[in-house]
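Next comes just one chain, in C-alpha coordinates: the form predicted alone.
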Amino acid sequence: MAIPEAGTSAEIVYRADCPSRPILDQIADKWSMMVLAVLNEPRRFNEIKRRLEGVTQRVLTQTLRRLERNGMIVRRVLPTSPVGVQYSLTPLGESLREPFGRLYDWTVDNADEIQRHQMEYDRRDQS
(Lines of atoms letter the chains of each structure in order from A and count residues from 1; the text may use other names and numbers.)
(Lines give C-alpha, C1' and ligand atoms only; values in the text may rest on other atoms or scores of the structure.)
Protein backbone atom coordinates (compact mmCIF):
# COMPACT_ATOMS: atom_id res chain seq x y z
CA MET A 1 0.00 0.00 0.00
CA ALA A 2 1.38 3.37 -0.96
CA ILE A 3 1.25 5.81 1.93
CA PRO A 4 1.09 9.46 0.88
CA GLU A 5 4.04 11.64 1.73
CA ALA A 6 3.46 14.55 4.12
CA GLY A 7 2.68 17.75 2.26
CA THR A 8 1.52 16.07 -0.97
CA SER A 9 -1.89 16.40 -2.56
CA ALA A 10 -2.38 12.66 -2.02
CA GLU A 11 -2.51 13.40 1.70
CA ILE A 12 -6.27 14.03 1.33
CA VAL A 13 -6.79 10.41 2.45
CA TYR A 14 -6.04 11.52 6.01
CA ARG A 15 -8.73 14.20 6.01
CA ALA A 16 -12.10 13.55 7.65
CA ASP A 17 -13.92 14.52 4.46
CA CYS A 18 -12.01 12.14 2.21
CA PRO A 19 -14.52 10.13 0.13
CA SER A 20 -12.57 6.91 0.75
CA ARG A 21 -13.34 6.91 4.49
CA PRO A 22 -16.99 5.86 4.38
CA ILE A 23 -16.19 3.31 1.68
CA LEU A 24 -13.47 1.78 3.83
CA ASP A 25 -15.81 1.78 6.81
CA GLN A 26 -18.45 -0.01 4.77
CA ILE A 27 -16.38 -2.69 3.06
CA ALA A 28 -13.56 -3.34 5.50
CA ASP A 29 -15.63 -4.32 8.52
CA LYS A 30 -15.60 -7.90 9.77
CA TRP A 31 -19.00 -8.99 8.42
CA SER A 32 -18.54 -7.42 4.98
CA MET A 33 -15.22 -9.19 4.54
CA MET A 34 -16.72 -12.49 5.67
CA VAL A 35 -19.76 -12.13 3.37
CA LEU A 36 -17.48 -11.42 0.42
CA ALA A 37 -15.46 -14.53 1.29
CA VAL A 38 -18.59 -16.71 1.56
CA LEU A 39 -19.86 -15.49 -1.81
CA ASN A 40 -17.31 -17.51 -3.76
CA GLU A 41 -20.49 -18.72 -5.46
CA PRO A 42 -24.06 -17.38 -5.47
CA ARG A 43 -25.83 -18.09 -2.18
CA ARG A 44 -29.21 -17.57 -0.60
CA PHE A 45 -29.64 -15.47 2.54
CA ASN A 46 -30.11 -18.37 4.95
CA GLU A 47 -27.13 -20.22 3.52
CA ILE A 48 -24.94 -17.15 4.11
CA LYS A 49 -26.33 -16.82 7.65
CA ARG A 50 -25.61 -20.49 8.45
CA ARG A 51 -22.03 -20.16 7.22
CA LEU A 52 -21.32 -17.01 9.25
CA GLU A 53 -21.58 -18.23 12.80
CA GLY A 54 -22.51 -15.43 15.18
CA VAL A 55 -24.04 -13.00 12.68
CA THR A 56 -27.56 -11.87 13.50
CA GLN A 57 -30.26 -11.63 10.85
CA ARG A 58 -30.38 -7.85 11.33
CA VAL A 59 -26.62 -7.37 10.93
CA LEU A 60 -26.47 -9.67 7.92
CA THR A 61 -29.34 -7.82 6.26
CA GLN A 62 -27.62 -4.47 6.87
CA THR A 63 -24.31 -5.82 5.58
CA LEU A 64 -25.86 -7.22 2.41
CA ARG A 65 -27.72 -3.97 1.72
CA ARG A 66 -24.54 -1.94 2.22
CA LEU A 67 -22.55 -4.22 -0.09
CA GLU A 68 -25.31 -4.06 -2.69
CA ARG A 69 -25.47 -0.26 -2.44
CA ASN A 70 -21.71 -0.07 -2.96
CA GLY A 71 -21.90 -2.29 -6.04
CA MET A 72 -20.03 -5.23 -4.50
CA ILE A 73 -22.89 -7.73 -4.69
CA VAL A 74 -26.09 -8.17 -6.63
CA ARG A 75 -29.38 -9.36 -5.15
CA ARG A 76 -31.53 -11.52 -7.39
CA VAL A 77 -35.11 -12.50 -6.60
CA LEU A 78 -35.68 -16.15 -7.50
CA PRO A 79 -38.98 -17.25 -9.06
CA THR A 80 -39.68 -19.83 -6.37
CA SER A 81 -42.51 -20.37 -3.93
CA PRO A 82 -41.96 -18.92 -1.44
CA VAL A 83 -39.90 -16.26 -3.16
CA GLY A 84 -36.19 -16.69 -2.57
CA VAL A 85 -33.32 -14.25 -2.81
CA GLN A 86 -29.81 -15.06 -4.00
CA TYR A 87 -26.70 -12.93 -3.63
CA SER A 88 -23.58 -13.01 -5.78
CA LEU A 89 -20.49 -10.93 -6.33
CA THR A 90 -20.33 -8.29 -9.03
CA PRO A 91 -17.09 -7.81 -10.96
CA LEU A 92 -16.27 -4.99 -8.51
CA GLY A 93 -16.85 -7.30 -5.54
CA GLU A 94 -14.86 -10.04 -7.21
CA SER A 95 -11.93 -7.61 -7.53
CA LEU A 96 -11.76 -7.48 -3.71
CA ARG A 97 -11.32 -11.24 -3.29
CA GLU A 98 -7.59 -11.14 -4.01
CA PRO A 99 -6.63 -8.28 -1.63
CA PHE A 100 -8.99 -9.59 1.07
CA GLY A 101 -7.50 -13.04 0.55
CA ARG A 102 -4.02 -11.65 1.17
CA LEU A 103 -5.26 -9.91 4.32
CA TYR A 104 -6.91 -13.12 5.51
CA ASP A 105 -3.73 -15.14 4.85
CA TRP A 106 -1.65 -12.53 6.69
CA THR A 107 -4.06 -12.70 9.64
CA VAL A 108 -3.87 -16.49 9.85
CA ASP A 109 -0.09 -16.50 9.42
CA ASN A 110 0.41 -13.94 12.20
CA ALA A 111 -2.40 -14.79 14.64
CA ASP A 112 -0.15 -16.61 17.13
CA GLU A 113 2.38 -13.77 17.22
CA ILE A 114 -0.35 -11.17 17.61
CA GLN A 115 -1.93 -13.13 20.46
CA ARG A 116 1.47 -13.36 22.19
CA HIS A 117 1.84 -9.58 21.93
CA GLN A 118 -1.68 -9.07 23.28
CA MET A 119 -1.03 -11.31 26.29
CA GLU A 120 2.29 -9.57 26.97
CA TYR A 121 0.65 -6.15 26.74
CA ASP A 122 -2.21 -7.21 29.00
CA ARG A 123 0.25 -8.55 31.61
CA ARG A 124 2.19 -5.27 31.53
CA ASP A 125 -0.98 -3.21 31.63
CA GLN A 126 -2.20 -5.02 34.78
CA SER A 127 1.07 -4.34 36.64
Given for the second form:
There are 2 protein chains.
Amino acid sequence: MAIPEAGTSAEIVYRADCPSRPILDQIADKWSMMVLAVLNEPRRFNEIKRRLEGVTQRVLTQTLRRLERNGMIVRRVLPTSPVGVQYSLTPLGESLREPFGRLYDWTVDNADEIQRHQMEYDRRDQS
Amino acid sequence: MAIPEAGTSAEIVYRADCPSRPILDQIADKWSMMVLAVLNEPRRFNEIKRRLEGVTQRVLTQTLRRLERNGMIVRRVLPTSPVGVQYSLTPLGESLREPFGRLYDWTVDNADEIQRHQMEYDRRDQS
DNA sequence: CGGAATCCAGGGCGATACTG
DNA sequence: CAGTATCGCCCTGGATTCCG
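Complement to the form predicted alone: the form predicted in complex with the DNA:
Now the full complex is given, and it begins with the chain already shown.
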Protein backbone atom coordinates (compact mmCIF):
# COMPACT_ATOMS: atom_id res chain seq x y z
CA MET A 1 0.00 0.00 0.00
CA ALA A 2 1.24 3.43 -0.83
CA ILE A 3 0.35 5.28 2.28
CA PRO A 4 3.26 7.66 2.69
CA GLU A 5 6.22 5.87 4.12
CA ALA A 6 9.43 7.80 4.05
CA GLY A 7 12.69 5.94 3.82
CA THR A 8 12.73 5.08 7.47
CA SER A 9 9.54 4.19 9.24
CA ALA A 10 10.44 6.59 12.00
CA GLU A 11 9.34 9.46 9.80
CA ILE A 12 5.82 8.49 8.96
CA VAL A 13 3.82 11.51 9.89
CA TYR A 14 0.46 12.60 8.63
CA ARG A 15 0.92 16.28 8.19
CA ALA A 16 -2.03 18.59 8.51
CA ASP A 17 -1.45 19.82 4.98
CA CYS A 18 -1.50 16.34 3.46
CA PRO A 19 -3.69 16.61 0.37
CA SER A 20 -5.68 13.57 1.44
CA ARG A 21 -7.06 15.31 4.52
CA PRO A 22 -9.70 17.59 3.00
CA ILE A 23 -10.58 14.97 0.42
CA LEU A 24 -11.19 12.32 3.01
CA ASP A 25 -13.28 14.77 4.98
CA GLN A 26 -15.43 15.13 1.91
CA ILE A 27 -15.83 11.57 0.71
CA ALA A 28 -15.26 9.32 3.70
CA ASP A 29 -18.87 9.03 4.71
CA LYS A 30 -21.18 6.18 4.05
CA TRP A 31 -23.85 8.08 2.14
CA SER A 32 -21.37 9.29 -0.44
CA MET A 33 -20.27 5.72 -0.88
CA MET A 34 -23.81 4.49 -1.28
CA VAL A 35 -24.83 7.23 -3.68
CA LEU A 36 -21.93 6.41 -5.96
CA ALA A 37 -22.79 2.74 -5.71
CA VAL A 38 -26.40 3.37 -6.68
CA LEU A 39 -25.45 5.63 -9.57
CA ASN A 40 -24.28 2.80 -11.77
CA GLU A 41 -26.64 4.46 -14.20
CA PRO A 42 -28.20 7.94 -14.29
CA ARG A 43 -31.00 8.27 -11.78
CA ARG A 44 -33.40 10.86 -10.49
CA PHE A 45 -33.60 12.29 -7.01
CA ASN A 46 -36.44 10.28 -5.59
CA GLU A 47 -35.18 7.20 -7.36
CA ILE A 48 -31.91 7.51 -5.46
CA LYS A 49 -33.74 8.29 -2.26
CA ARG A 50 -35.85 5.18 -2.55
CA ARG A 51 -32.79 3.02 -3.05
CA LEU A 52 -30.96 4.40 -0.03
CA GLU A 53 -33.26 3.21 2.66
CA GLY A 54 -33.03 5.46 5.69
CA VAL A 55 -31.54 8.58 4.16
CA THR A 56 -33.49 11.78 4.72
CA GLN A 57 -34.13 14.13 1.85
CA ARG A 58 -32.09 16.85 3.47
CA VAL A 59 -29.03 14.70 3.95
CA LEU A 60 -29.35 13.26 0.47
CA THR A 61 -29.50 16.74 -1.01
CA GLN A 62 -26.40 17.78 0.91
CA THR A 63 -24.57 14.64 -0.14
CA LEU A 64 -25.45 15.17 -3.80
CA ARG A 65 -24.38 18.80 -3.64
CA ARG A 66 -21.03 17.87 -2.20
CA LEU A 67 -20.45 15.14 -4.74
CA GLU A 68 -21.36 17.58 -7.47
CA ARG A 69 -19.03 20.23 -6.10
CA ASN A 70 -16.23 17.70 -6.01
CA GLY A 71 -16.84 16.85 -9.63
CA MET A 72 -17.96 13.29 -9.05
CA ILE A 73 -21.51 13.58 -10.28
CA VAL A 74 -23.37 15.79 -12.71
CA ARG A 75 -26.77 17.32 -12.04
CA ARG A 76 -29.01 17.73 -15.06
CA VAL A 77 -32.43 19.32 -15.02
CA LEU A 78 -34.77 17.49 -17.37
CA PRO A 79 -37.17 19.62 -19.46
CA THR A 80 -40.19 17.68 -18.27
CA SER A 81 -43.23 18.73 -16.34
CA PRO A 82 -43.00 18.65 -13.47
CA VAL A 83 -39.26 19.11 -13.58
CA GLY A 84 -37.05 16.14 -13.11
CA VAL A 85 -33.45 16.14 -12.03
CA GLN A 86 -31.06 13.51 -13.18
CA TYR A 87 -27.79 12.64 -11.52
CA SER A 88 -25.03 10.72 -13.23
CA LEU A 89 -21.43 9.84 -12.56
CA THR A 90 -18.53 11.70 -14.08
CA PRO A 91 -15.39 9.77 -15.03
CA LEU A 92 -13.92 10.98 -11.75
CA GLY A 93 -16.84 9.62 -9.77
CA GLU A 94 -16.70 6.44 -11.77
CA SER A 95 -13.04 5.97 -10.86
CA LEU A 96 -13.88 6.29 -7.19
CA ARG A 97 -16.25 3.36 -7.31
CA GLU A 98 -13.37 0.93 -7.53
CA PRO A 99 -11.66 1.79 -4.21
CA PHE A 100 -15.06 2.23 -2.59
CA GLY A 101 -16.07 -1.16 -3.87
CA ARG A 102 -12.99 -2.69 -2.26
CA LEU A 103 -13.91 -1.16 1.04
CA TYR A 104 -17.47 -2.32 0.72
CA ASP A 105 -16.39 -5.86 -0.07
CA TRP A 106 -14.15 -5.82 2.97
CA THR A 107 -16.97 -4.77 5.29
CA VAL A 108 -19.19 -7.51 3.99
CA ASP A 109 -16.48 -10.14 4.23
CA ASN A 110 -15.57 -9.20 7.78
CA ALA A 111 -18.88 -8.09 9.24
CA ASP A 112 -19.30 -11.27 11.29
CA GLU A 113 -15.82 -11.21 12.76
CA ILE A 114 -16.16 -7.56 13.68
CA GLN A 115 -19.43 -8.18 15.42
CA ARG A 116 -17.89 -11.02 17.40
CA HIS A 117 -15.11 -8.72 18.56
CA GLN A 118 -17.61 -6.06 19.56
CA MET A 119 -19.68 -8.47 21.61
CA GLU A 120 -16.63 -9.87 23.33
CA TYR A 121 -15.32 -6.40 24.09
CA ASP A 122 -18.65 -5.28 25.51
CA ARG A 123 -18.90 -8.41 27.60
CA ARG A 124 -15.41 -8.04 29.09
CA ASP A 125 -15.84 -4.48 30.14
CA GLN A 126 -19.48 -4.66 31.07
CA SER A 127 -20.80 -1.30 32.18
CA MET B 1 -16.92 -4.17 -7.99
CA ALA B 2 -19.18 -6.26 -5.89
CA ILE B 3 -21.52 -3.70 -4.52
CA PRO B 4 -24.83 -5.52 -4.46
CA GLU B 5 -26.34 -5.62 -7.89
CA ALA B 6 -29.28 -7.90 -8.23
CA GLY B 7 -30.01 -9.45 -11.58
CA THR B 8 -31.66 -6.37 -12.93
CA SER B 9 -30.29 -2.97 -12.06
CA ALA B 10 -33.76 -1.84 -11.22
CA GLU B 11 -33.48 -3.65 -7.91
CA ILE B 12 -30.36 -2.12 -6.48
CA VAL B 13 -31.43 -0.97 -3.07
CA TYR B 14 -29.33 -0.33 -0.01
CA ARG B 15 -31.42 -1.80 2.72
CA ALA B 16 -31.15 -0.42 6.21
CA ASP B 17 -30.18 -3.86 7.48
CA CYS B 18 -27.28 -4.23 5.07
CA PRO B 19 -24.38 -5.52 7.17
CA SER B 20 -22.08 -2.87 5.74
CA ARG B 21 -24.03 -0.03 7.34
CA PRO B 22 -22.90 -0.28 10.96
CA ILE B 23 -19.39 -1.23 9.87
CA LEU B 24 -19.04 1.79 7.65
CA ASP B 25 -20.33 3.98 10.44
CA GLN B 26 -17.48 2.67 12.53
CA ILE B 27 -14.56 2.76 10.15
CA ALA B 28 -15.38 5.33 7.48
CA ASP B 29 -13.70 8.24 9.16
CA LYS B 30 -10.34 9.68 8.38
CA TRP B 31 -8.72 9.23 11.77
CA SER B 32 -9.35 5.50 11.77
CA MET B 33 -7.73 5.35 8.37
CA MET B 34 -4.73 7.30 9.51
CA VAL B 35 -4.29 5.37 12.72
CA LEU B 36 -4.19 2.12 10.82
CA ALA B 37 -1.77 3.64 8.35
CA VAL B 38 0.55 4.78 11.10
CA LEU B 39 0.42 1.43 12.88
CA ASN B 40 2.61 -0.32 10.34
CA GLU B 41 4.48 -1.29 13.45
CA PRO B 42 3.49 -1.27 17.15
CA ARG B 43 3.47 2.22 18.56
CA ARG B 44 2.69 4.01 21.78
CA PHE B 45 -0.01 6.54 22.41
CA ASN B 46 1.97 9.75 22.19
CA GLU B 47 3.95 8.35 19.33
CA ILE B 48 0.76 7.91 17.35
CA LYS B 49 -0.49 11.29 18.44
CA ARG B 50 2.68 13.00 17.25
CA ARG B 51 2.37 11.37 13.86
CA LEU B 52 -1.24 12.39 13.36
CA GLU B 53 -0.78 16.11 13.25
CA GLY B 54 -3.97 17.84 14.31
CA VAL B 55 -5.70 15.07 16.22
CA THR B 56 -6.68 15.89 19.77
CA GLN B 57 -5.90 13.46 22.53
CA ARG B 58 -9.56 13.00 23.24
CA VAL B 59 -10.45 12.08 19.68
CA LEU B 60 -7.43 9.82 19.37
CA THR B 61 -8.42 7.95 22.51
CA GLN B 62 -11.93 7.47 21.19
CA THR B 63 -10.65 6.32 17.84
CA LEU B 64 -8.29 3.81 19.42
CA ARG B 65 -11.06 2.49 21.66
CA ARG B 66 -13.34 1.97 18.74
CA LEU B 67 -10.68 0.25 16.68
CA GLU B 68 -9.92 -1.97 19.65
CA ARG B 69 -13.56 -2.81 20.15
CA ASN B 70 -13.85 -3.75 16.52
CA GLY B 71 -10.90 -6.09 16.85
CA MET B 72 -8.60 -4.17 14.55
CA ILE B 73 -5.95 -3.20 17.05
CA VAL B 74 -4.66 -4.58 20.35
CA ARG B 75 -3.90 -2.47 23.39
CA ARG B 76 -1.06 -3.69 25.56
CA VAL B 77 0.05 -2.08 28.80
CA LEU B 78 3.83 -2.18 29.11
CA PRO B 79 5.30 -2.95 32.56
CA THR B 80 7.43 0.15 32.54
CA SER B 81 7.53 3.18 34.77
CA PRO B 82 5.80 5.34 34.02
CA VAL B 83 3.37 3.03 32.31
CA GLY B 84 3.41 2.84 28.56
CA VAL B 85 0.67 1.59 26.31
CA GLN B 86 1.43 -0.06 23.03
CA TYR B 87 -1.00 -0.40 20.17
CA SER B 88 -0.55 -2.87 17.35
CA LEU B 89 -2.57 -4.18 14.46
CA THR B 90 -4.43 -7.46 14.54
CA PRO B 91 -4.64 -9.53 11.36
CA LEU B 92 -8.10 -8.06 10.88
CA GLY B 93 -6.78 -4.53 11.13
CA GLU B 94 -3.91 -5.47 8.87
CA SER B 95 -6.32 -6.69 6.23
CA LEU B 96 -8.15 -3.39 6.30
CA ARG B 97 -5.04 -1.47 5.35
CA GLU B 98 -5.25 -2.74 1.79
CA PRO B 99 -8.67 -1.25 0.88
CA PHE B 100 -7.84 1.84 2.91
CA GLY B 101 -4.60 2.19 1.03
CA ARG B 102 -6.48 2.06 -2.25
CA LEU B 103 -8.72 4.86 -1.12
CA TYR B 104 -5.78 6.88 0.10
CA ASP B 105 -3.97 6.46 -3.19
CA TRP B 106 -7.06 7.58 -5.03
CA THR B 107 -7.36 10.77 -2.99
CA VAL B 108 -3.73 11.63 -3.62
CA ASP B 109 -3.97 10.89 -7.32
CA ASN B 110 -7.09 12.99 -7.75
CA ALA B 111 -6.61 15.76 -5.22
CA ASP B 112 -5.77 18.35 -7.85
CA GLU B 113 -8.67 17.54 -10.10
CA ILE B 114 -11.09 17.63 -7.19
CA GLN B 115 -9.81 20.99 -6.08
CA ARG B 116 -10.27 22.37 -9.59
CA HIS B 117 -13.87 21.18 -9.60
CA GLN B 118 -14.47 22.78 -6.23
CA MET B 119 -13.09 26.12 -7.30
CA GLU B 120 -15.08 26.09 -10.50
CA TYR B 121 -18.25 25.18 -8.65
CA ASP B 122 -17.74 27.92 -6.09
CA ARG B 123 -17.02 30.44 -8.80
CA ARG B 124 -20.14 29.58 -10.80
CA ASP B 125 -22.54 29.87 -7.93
CA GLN B 126 -20.78 32.60 -6.04
CA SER B 127 -22.65 33.50 -2.92
C1' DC C 1 -41.01 16.34 -8.35
C1' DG C 2 -37.08 18.22 -6.21
C1' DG C 3 -35.87 20.79 -3.52
C1' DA C 4 -35.16 25.37 0.08
C1' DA C 5 -36.11 27.28 4.65
C1' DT C 6 -36.92 27.02 9.37
C1' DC C 7 -36.86 25.18 13.90
C1' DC C 8 -34.94 22.37 17.23
C1' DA C 9 -32.53 18.63 20.04
C1' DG C 10 -28.34 15.65 20.66
C1' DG C 11 -23.85 14.88 20.53
C1' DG C 12 -19.27 15.58 18.56
C1' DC C 13 -15.41 17.87 19.58
C1' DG C 14 -12.10 21.38 21.55
C1' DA C 15 -10.19 23.24 25.77
C1' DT C 16 -8.89 22.61 30.24
C1' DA C 17 -7.91 20.43 34.53
C1' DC C 18 -6.88 16.40 37.15
C1' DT C 19 -4.93 11.31 38.14
C1' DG C 20 -2.41 6.60 38.77
C1' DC D 1 2.81 8.73 30.03
C1' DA D 2 -1.75 7.81 29.01
C1' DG D 3 -5.38 8.65 29.95
C1' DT D 4 -10.42 10.30 32.56
C1' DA D 5 -13.64 14.16 33.78
C1' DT D 6 -16.12 18.19 33.02
C1' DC D 7 -17.91 22.20 30.62
C1' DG D 8 -19.68 24.53 26.74
C1' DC D 9 -20.19 25.53 21.98
C1' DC D 10 -21.40 24.49 17.46
C1' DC D 11 -22.86 21.72 13.86
C1' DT D 12 -25.26 17.75 12.14
C1' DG D 13 -29.17 15.86 11.14
C1' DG D 14 -34.45 14.97 11.90
C1' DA D 15 -39.06 16.86 11.27
C1' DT D 16 -41.91 19.93 9.19
C1' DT D 17 -43.50 23.41 6.04
C1' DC D 18 -43.53 25.89 1.79
C1' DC D 19 -42.39 26.65 -3.28
C1' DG D 20 -41.60 26.66 -8.63
